[in-house]
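What follows is one chain in structure tokens, specifically the form predicted on its own.
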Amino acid sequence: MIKSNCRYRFTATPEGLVVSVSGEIDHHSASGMRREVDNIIWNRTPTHLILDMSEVEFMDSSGLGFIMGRYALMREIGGSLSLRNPSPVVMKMLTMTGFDKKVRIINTVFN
């Protein structure tokens, strides 16, 4: 059995529903991650997804599609996707792939 160490919590506020993720995002844990956070969004239609991905210590080519799907399918359902305050790992990818061009960053956390 694969242990994960990926843990994410939503939390529905004034801004929208907001998905906490912190861990490792890699192929094992962002399949289940996806199935649920997606019947959220089916279930709940919210006008704004906003993940937080400040506590991501590792994230693959996964956790990137993780992130794509859902912006996608927020944009399906007629609304938008926020990444809040993306840790290094998840910047670097974004940056690497040109994603961060099209996804709005919101860091409310300064150095």
Contents of the next structure:
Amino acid sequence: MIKSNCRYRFTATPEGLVVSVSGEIDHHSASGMRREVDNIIWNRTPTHLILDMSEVEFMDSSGLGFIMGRYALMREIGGSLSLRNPSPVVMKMLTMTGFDKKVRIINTVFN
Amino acid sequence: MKDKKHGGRPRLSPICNEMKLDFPSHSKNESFARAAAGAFIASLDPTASELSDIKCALSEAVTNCTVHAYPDKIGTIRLEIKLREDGTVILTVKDKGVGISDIAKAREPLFTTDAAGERSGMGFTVMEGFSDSIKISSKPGKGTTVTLTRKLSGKRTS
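Could you output the structure for the form predicted in complex with the partner chain, given that the previous block was the form predicted on its own?
Below is the whole assembly, all chains and molecules, this chain first.
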């Protein structure tokens, strides 16, 4: 079994289903995470999916693909997606590619 | 500094260290390539931000090999890194895979041949954004070579 440097956990909250991601998101780790997150989405059909990215230490464009894929899936089931507290590496990637204009970003750290 | 021997072009800073690494195109090796590059480049004392940028650009190049160059088999990826005394990092990622028929098209933001795999189509955009220069050469059926150059700022934190 090949270990992944990416970890994630699910939490049901009043605001929606939270997926807290930590570690490294690349093509290798994103594919496994995508399958599990999609299974949860199809099983629970949440109205809102919150991707907590505060503990992501590395992300390349595979992470962008993961985010936009979940964004499309949530729209498909009539729901919505937000990114919560993206870490500096995630925010840098979102800003550089203009994806920060496409998804809702919630920053709670400084509130 | 200009050099008459080099036709008036600026003389390049000498190479102070270099490495070559061959590894199979398993996707698990994307993180291995980043870790190996990070350890090697550490001798130039990059900032955390610079190291993160370089690792990200490299990850895109290696992922392209994994996903696009060898779509149906495991092939060899060669990573070469050269360090110049002035703090320039030169990363070269080579494969002997399917090649790119239209490099200009491949470099367009959001272009991907693997939409089903949820590729964002931003790989080359990220490489360009995190590097000072990028050079791509490719022959269909022969393979692709991507060279990324990044000069470190010299603004060390320690």
